[in-house]
Structure formats: structure tokens, C-alpha cells
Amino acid sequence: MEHVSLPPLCHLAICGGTHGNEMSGVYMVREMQKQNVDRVGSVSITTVLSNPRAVDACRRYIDTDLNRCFTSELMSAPVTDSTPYELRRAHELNAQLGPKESREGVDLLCDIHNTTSNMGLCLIFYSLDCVPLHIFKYIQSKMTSTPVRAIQLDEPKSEAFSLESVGKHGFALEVGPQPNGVLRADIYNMVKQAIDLCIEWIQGFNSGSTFEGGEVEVYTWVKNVDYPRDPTTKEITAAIHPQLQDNDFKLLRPGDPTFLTFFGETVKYEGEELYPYFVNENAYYEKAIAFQLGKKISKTLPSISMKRD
């Protein structure tokens, strides 16, 4: 099987509050800063509260979604007085943690998020990068009492829109269910354990350990599904069906209930068998997304170790 050798991962960035009402990352970053955690063994750690104005307001964002501001095109656009706050903040984060697609960027960036959906612990990353896949495999092997899954986004680096794409390697840690503006101890502890295991994996990698390859299962996005809507007012006319609610990553088959109209009628799924996730995510109402659908595929991982001089 193929083997990959990579430079050491010396600089880790841990970010929270990219969405200001997702509290696990906010409190994780604040606690690490309070304890002055800036190095663990061979790893230098930078902690960042990504969107401080949104955190202060306990809102997802102020002007626009910060986690959609990091494409190469947006990063190269000039900043003016009329530039939305989050886009100006994205440029600041890119200067601090990147620049994106450069040799100066942090070696690994982990951006902590919460979802109101019942997704457990989920790593989200872009394709063509085996580092987050190996970290996912490691966390999954250690957190056996928690559902640990991975979603792979098929976007080239230049079109990657989220904060983790600023680092040389990166992933978003999506954990739920947790309501917006609320901190749950069980969810926070899941995040803390995952962060600790991520650092543990980096330490092993930097010390010269070889991590064996193998097969891992990941989900890849296929399409978004909107709520049923009134054709005139565009208001939603149904809610997520109770049989779908809280059943993220459970295979959805033709004929399965998806929505329950406000008049009590069941809307059934039509289409190929796929896996739903971000089911009834609070923040996606404004994006006209009731849930996303993806395929589950098997990925073959090469073994990986640190490149020696």
C-alpha cells in the first residue's frame, strides 16, 4: 500500500466562535486561553475566538456568515469601508493563520462548531488531504462510546469557503445536538476529548510514529432538501417528520416519511437511498435547507509518517 511522508505538524490553531452562538468552541477557546495553553510538547498552539462581535451578541453572525468568506477569490478582494464585518474579519484571520494556500499557514487548523442536529461528533474536511482523515480514524478508534463520523467536501482548495481551509491542513469539528446560545456539558466534553486526541495524534506523528492506512467510511454531499413551501408566500408548510427528526445518518429510503404538514399530512421521500444529516439545523432555515443528503463511501487511506531530513 502507498505510504505518505509529510513535514512535522508544529503549529496547531484551535478556533471557536466562528458562529457566535455555538458555545462549545467559544468556551473551549476561552478556557485554553485562561490556562495559557500555547504549547503541548512538540506542538505550538494558537487559540482564536474567530468572530468576537458575534460572540458578544450571541448571534451566528453580524453581517454575513463568516464561515463562507474564505475562498481565494474573497481573500484576494480589496477591503473597503463598505466591506461587511465578517469579510474584514476573514482577511484578519487569513493574515494571522495563513495566508491561505501559502507555506506560512498554520500546519493544522481545527474550527469548532455546534449543530442543533443530532449528528454526534463529526469531522468535516476537504478532499485530497489524508491528515484529517487519519485524525478522524484515530479519534473514531478511541471514542468508542460516541458516534464519530466524517463528511468530505469535494471542493478545490481555492474554492473552499470555510475557516479550516486557511491552514495547510484543516477540519471543522461539528458536534451536536446543542441549542444555539446554550452550553451542554456532555457536548463540551465530547469536543474536549476530540481536541485532546487530535493533539495526541499530532504528538505521535511528530515523534516519528507511523500510522497505518486502511479503509474508512465517509459521507459525501449529494444535494440539499428544502421544506415544503407555499408557492405564493414561500412560507414553510410542514415540519420535519418525527420519524426523521434526530435520525441523522440513518439511511433514507423511498417512501420514508420526511415532513409532516401543518394539516397532518405525511410527505414521503422520493429518490435514491441516501443518508440525511444536518436534519432540522436551526441555522439552515435561512438557507432554505431542511436537511442535506449524502452518500456513504469507503476511502482507502495510505499509511502516514513524518518526513525525516
Given for the second form:
Number of protein chains: 2
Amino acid sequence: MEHVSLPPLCHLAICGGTHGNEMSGVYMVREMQKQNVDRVGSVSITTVLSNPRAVDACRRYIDTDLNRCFTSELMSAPVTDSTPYELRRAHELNAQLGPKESREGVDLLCDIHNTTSNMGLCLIFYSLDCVPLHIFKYIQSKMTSTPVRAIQLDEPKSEAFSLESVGKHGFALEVGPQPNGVLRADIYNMVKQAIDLCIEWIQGFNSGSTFEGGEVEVYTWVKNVDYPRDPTTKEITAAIHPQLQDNDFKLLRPGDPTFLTFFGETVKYEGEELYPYFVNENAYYEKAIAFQLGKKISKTLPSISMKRD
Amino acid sequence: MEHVSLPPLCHLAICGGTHGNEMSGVYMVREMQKQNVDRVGSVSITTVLSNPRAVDACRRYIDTDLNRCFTSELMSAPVTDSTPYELRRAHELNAQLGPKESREGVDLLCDIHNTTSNMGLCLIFYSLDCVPLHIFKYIQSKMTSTPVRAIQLDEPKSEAFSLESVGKHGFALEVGPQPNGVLRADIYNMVKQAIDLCIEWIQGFNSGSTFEGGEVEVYTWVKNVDYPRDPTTKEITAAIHPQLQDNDFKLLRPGDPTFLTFFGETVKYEGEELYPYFVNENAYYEKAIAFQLGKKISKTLPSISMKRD
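Given the form predicted on its own above, produce the structure of the same protein in the form predicted in complex with a further copy of the same chain.
Now the full complex is given, and it begins with the chain already shown.
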């Protein structure tokens, strides 16, 4: 069986408020800063409120979505007076936590998000990186009362647009359902538990433990589905069907209801069997996404331990 | 038993988007406008998107909360260049649907709202008006699968600050839980059913039916409860306790948990037995309201029929 050995993970960044109205991360980061959490055992921890102006306004963003700003192309473009606020802030974060694809970046970046979708606790990361996969496997084995899932993105790192791509390793922690602007204790506690387990895993890794590999199930994106729309006004003409609403990660089969029009008609799914997620996510209305569809694949994960010099 | 007779209710206004990120009303009004609903039987219907700029921005409001603008004092103050957008819009709405406390106002104004709280379907109205109480009783008797409740406000009409106070009779239809910016089919269908029943009741009333009186239960406001806060920074230090979250209208007794601090400590309720509602409503964070508490009272409702000339 394959084995991977990697340098110790000495520097962890925990970010919240990348979207200013996703409150779990905002309050988690503020609380850690208030308690002056900057080291746990072998791990130095940097906590960052990523988009403070959007947090103050309790909006996703001020000028543009911060979590779409971190491609290598955007990170190498000059900042001018007309650069949108979030892109300027992305350059600051890249300087603080990266630079992206350099030896100086933080070892692991965890960025906390919320969704209005009923997705439970989801780790989202780029493929070809087995560190978040091992952390996912560890959290999933420990948090037995919560559904814990992984979504793997297939972009190369240079094209990765989200904040966690700035670290050497990274993942987004996506937790829901929680309305934007609202803090729910149950969701906050899930996030807290996942962060604690992530730190626990790193401690074990840095102390020389070997984590066994094995088979893990992850979801990979296949396509987006938009709302039915009026051909002229482009306004949506239907809501997510009650049978799909809140049923993220439940296999969607041809003929299953997807939308209920304002006239009361049911729109049925046509296409191959796939798994829906981000069902009725608030922020995706403007991106013309009613839900995403993905495949569930089984991945063989190598065992992992720290490389000794 | 007391009996009330009133003139026919010829003109109904249905408003949505008074708060621009409460989507049930936005889509209900748009759909009715698309279908050119301007009369049903004996009732002429005006549909209004109350705060179009906030709807476009998908925010509660642009400058100030529109639904706090309709006091007689504000409605009689002059509009100047420095008047906030929503107050100018309130004057327009008052001209279109009122003027408030005049003979020209619409006979009944129904303003559609959403809450992130688990309040089911709630009619909110001012006391001393038995028309919304009768409509409440009618809707409650017909929508048996949904909890239907009434909250009665005790301000005199001149001090009433919300849009529905512009009509001769009026109520807010408050429906949840639904995240801001999100449209749920189940909530939309509840609103649709309630509007249809309201119109059905008016048809019956205008055709000469007598609606029997009787005892009805309504909630009346007693006090607001704020989040625990840091005495220096004023930031909140706790979330609504999981045992209170989603339990609107479940009697709160001394010793019951109300908050869970970020340290994991439970804050318990002290005070008389009361009913919580608007528990963890998004928009009330800025108003320093974690939840409201009210009494449940029994009201004797007179029978009602149309006054014949």
C-alpha cells in the first residue's frame, strides 16, 4: 500500500468571514482571537477575519466575491486605485498567509463557511492533496452524530480561486443549514468540534503518528442546474421542489421532482443519476445555480506520516 | 352576543418586498402582477412591491427600515432632499394606499413578510380591529396542517409604524422559517394559501355572510430579550440555546435554557412564564433582540357582517 511522508504542519491558519454574512466563522475567529489562541502544542495558529468590511456590513461582499479572487493570474496582477476592495484584500491575505504556491505559505489553511443548504459538515478541497482527505477521514470517524462529507474540486492549483488555495494545504469547511446573518448554536458547535479535531489530527501527525490509508468516498462536481426562468424577463418561475429541498446528497434519479413552478407544476429531473448539493444556497441565486450535481467516487488514500529530516 | 357590521371591503392591497430580502412576498407580488390579478369577484386588488430598490439589492433596506416609517408624525413631516430613501418611499405608498387614517385608504392591506424564526404562519395586527381577527380565525380553521397564530400589537394607530397601518384594516403576514434571500416552496405555498383564504373570506363578507364570533387566542408583546454581550466591546457572547432555537411559541419557564455561551455555558431563563417568538430573527440582531416574549390571551370576538345601506 502506498505511503506518503510530508514535512510537519507547523503553521495553521483559521479564517472566517471570507463571506461577511456567514456567521459561524465570524464568531469562531473572534472568539479564538479573544482567547488569544495562537498556539496549540506543536502548531502555531493564525486566525483571520478575512473580509472585515463585509462582516461590518453583514453582507457576502462589498464589491466582488472575495472567494473568487485567489487565482494565480489575479494574484500576480498589479493593484491599482480602481481595484475592487475584495481583490485588494485578497492581495493582503496572500501576502499574510501565502504567497500562493510558495515555500512561505502557511502549511494548512482552513476557511470556515456557511450555507443555507442542508449539507451538514462538508470539507471542500482540491484534488491531489491527501492532507485534507486524511483530516476529513479523521473528522468523519469522530463526529458520528453529524453527516460529514467531502467535495473534491478538480481545478489545478493555479486556477483555484478560493482562499484555502493560498496555503500549502487547505480546505473550506462548509456547514449548514444556517441562514445568512444568523448564528445557530448547533452549527457553531459542529464547526468548533471540526476545528478541534483538525488541530488534534495535526498534533498527532506532528508527533510522528502514522495515519492509515484506505478507501474514502468523495463527491466530485459534474454540473450546475439553474432555476427555470421566464425567457423574456429572465426572472425565476419556480422554487426548488419540497421533495428536493433539504435533501442534499440524496441520489437524484430521472423523474424525481426538482422544481415547483409558481403555477403549481412539478418539473422533473432528466439525466443520469447524480447527487445534488448546494440545494437552494442563497448566494448562488446571483450565480444562476439552483443546485449542483456531482458523482460519488471512491478514492484510495495512501497512509501518511511526517517526514523525518 | 355582540355583533359588528361594517361597510364592504372593496379594495384589497397585497404588498411584498417591504423588506427586500424576504422573498415570499417578492415572488408572490411579482407572480400576481404577471398574471394581471387586479380583481377577484367583488374585490379590487392592488399588488405592490413596496421597496423595489431593496429588492434589487436583496437587502432588508437601503437607508432605513421601511416598516418603521408609517407613524402619523412621519407621514405628516415634509419630504426634503435629505429624506432617506425609505421614508420618501413611505410617503409614496401612503399616497397610493392611504392616506393613513383617511376615508380614501384601501379597505384592507396585507403585507407579506418572512422571518428566520420558526414561527409558522402568523398574522400580526393592531388591537381594536376585529377584521384581521376574523380573517385569522378563518385561516386558522382552514389551514389545519400549519400552525397559524396571531400577535396583537397595542400601539394606537397613529403611532403604528408599519405599512399595514396605512389601510383602514390591515395585517402583516409573517411566515417562517425562511432564510433571507432564499425562496422555499413550502413557505411560498403557505403564503399563497393564506392569501387565497383571505380573499375567500372577503368574498363571503361582501356577499352578506355573517361570520360567527367566539373566543380566539392571541399573543401580546411583553418584552424583548437581548443577547448576552461583552460589557466592553458590546459584541454578543452567546447564541440562542439549542433547546430554545426553533421553539417559538413554546412556553418558557424559569430555569429553561435561553443561551449557550461561546465557552459552552448555559444561560437560564429567569422571570415569569411567557411565550417566546421571533427567536433568532436575522434582522433583530441590529435591534438588540434575541427573542421577544409575550402573553397568550383569550379574546372574545364579536360576530361580523356587512353593513347594508
